[in-house]
Amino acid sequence: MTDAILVINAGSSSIKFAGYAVSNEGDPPLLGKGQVEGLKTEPRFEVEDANGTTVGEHAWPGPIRHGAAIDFIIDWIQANATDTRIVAAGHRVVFGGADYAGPVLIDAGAIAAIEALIPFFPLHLPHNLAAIRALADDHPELPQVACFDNTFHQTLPRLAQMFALPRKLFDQGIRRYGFHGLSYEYIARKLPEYAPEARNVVVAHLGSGASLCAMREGKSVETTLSFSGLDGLPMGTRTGSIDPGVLLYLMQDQGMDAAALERLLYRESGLLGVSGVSNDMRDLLASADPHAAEAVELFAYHIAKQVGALAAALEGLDALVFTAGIGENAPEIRAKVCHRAQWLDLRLDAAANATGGPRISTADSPVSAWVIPTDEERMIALHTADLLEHRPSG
């Protein structure tokens, strides 16, 4: 019987949820994963095994909640990996606030600690909510462990932490937090095997949701990401940094309320609304329109110039790191990136970049490329497992 930590990553719509062997050597290995996609609309389920192997599918004619999501999840686990236990849960939480330096295991304070925080994260938190209360409803004996996506910028120093507003805000909350934190952990875990001399190094970590961190010997000390997932480099349908002034107008002269705005920002802009073709790079890339293509270059030049603006604020540049989709699957992206950095002496190697690496810079570079692949799932496992080893007994 293999004990075995259920990762699960709940969205609005969708449960993304993996499968890790309990290791106690190196990273704990992968024996599947799956997601229930369309929750509101038409779910469908599909499992696949540690090879990338369809194993399970299942389709419901109607929506479904959260928690039936979870139940049907852990059932298939039961029915059909008979010689697989769960001895534990980790969740994805998209935001804990200031107060908490790592991940947590999950109880009645905890929960009602996130949930205060709704306020902050209005469109994730009450999802992620959802899953953690479905399988503590079910299986109140599993325990469950809450890793938070922005506790690893807590690294960041105050200055790099404060907006330009009233002191007594930012006492209150309003500062840059930073997000994918769990990516640039795990990047931040794999650097030395890649590059084990570089000590300032920014992380591109591009995707659907996309942002830069500026790290220095494996600490965060600065990123594009701030209060929400809006700030920084344009997404795949949000906007990215926006001036203010632009919210204003558009309230005071075009009279949207905040459902209207937030509907703009978060799900309208980005690459889908600059291109009014897709917010997917891989359609944009093959596309023919030229707003496509305007919206494939807005993309490389707001990370290049976030890339300089970083490589400033450590003072110095050793590597550049792509990773997620778009980071590690789109070389015209990283080819863009890589040359409008010539000026920070990285030297992109076409032929490398090409085939994805994993160094994409030229061996004489001064300052070094990577595509290192990033896993998040699997830094969940890592601190749930961690978590379990050190727990208190009793």
Ligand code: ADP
The other form holds:
Amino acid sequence: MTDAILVINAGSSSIKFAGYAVSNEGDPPLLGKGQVEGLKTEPRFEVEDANGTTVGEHAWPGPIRHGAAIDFIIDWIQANATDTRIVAAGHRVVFGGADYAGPVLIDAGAIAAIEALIPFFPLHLPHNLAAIRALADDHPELPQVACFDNTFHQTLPRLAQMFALPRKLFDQGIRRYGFHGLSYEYIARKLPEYAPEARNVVVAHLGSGASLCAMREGKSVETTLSFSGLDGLPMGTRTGSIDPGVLLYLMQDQGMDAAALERLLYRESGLLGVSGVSNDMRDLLASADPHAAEAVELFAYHIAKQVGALAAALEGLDALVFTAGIGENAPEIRAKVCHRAQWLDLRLDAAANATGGPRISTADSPVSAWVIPTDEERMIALHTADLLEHRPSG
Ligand code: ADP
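Complement to the form predicted on its own: the form predicted together with adenosine-5'-diphosphate (ADP):
Now the full complex is given, and it begins with the chain already shown.
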């Protein structure tokens, strides 16, 4: 029997899951992973083994709730992976506020605390909670752990946490928190294997959501996402930072309300809005449309600009790391960013970049550049195993 940790990442329309074997040393091995997509339309379940071979599929004719999807996932694992036993579940939770210094074992108090944070993340937290509750209801004996996307940035210096707003708003929680923390934490763990000497590092997490993190000795000291999923870099469908005056203008002059602004800022902007073609970087790179090319340039321009800003916050730069879907797979984007960052003494090795590195800067480049794959799910499995081991007995 293999003891396994079930990792769950519950979104509004999908639940992604992965199983990892509990292991005493090193990274826990992946057993399999999958998802239920289209929860609100025509849900489809698919699971693959550790080699990427599809080993299970299912479809439902109409919408199902998060709880039904979770139950199906657990039942499928119990029926098909008969040599594994799920010993705990680890959840990705987008936001844990300012109080949690790390992942927590979920109990009624933790659920209430996360619930109280819903006004900060109304688009995400209810779905994270729905998955937690479904498991707590149907499998009350199973320990659950919440891993928050912001806690890695608890080390941000106070100035990096502040907006220049009246003080009382900071006290109400309106501050710069930062996200993609599980990805950054995983990279911080891996970095010594690649660049053991690097002290000041900027990591570029470039997926459908995108941000940068400035790390000093593996600790976050500045980051581009802040209070919500909207700050910093342009993303697949999100704006990144814009002048807040634009929002006032749209409200006052064009009568846009909060719902219309939310749609504009979260779903209609970014690579999709600028290109009018797609939110997917693969489509943009393959497109002959000049608007697609401009969206790609704008993305690279903002990344390079913010690399400079974060290098300034670090007061120096030793290494730049690319990760996540675009960072790991799009040499074109890495090349554009590195060329714009030449002034920082970063010299791209074009051949190494084309083949994915891992080192993509020349041997004599004073600042090194790297491609390091991230693994947020494995980071959650590590945290969950850790908390399980150290939880008080009884
Ligand atoms: P998320 O987990 O945030 O949904 P990912 O980290 O999977 O996102 O990244 C998704 C992005 O990565 C998409 O824009 C996709 O186009 C891009 N991507 C994946 N593979 C490639 C590739 N080979 N070339 C360019 N972009 C890629």
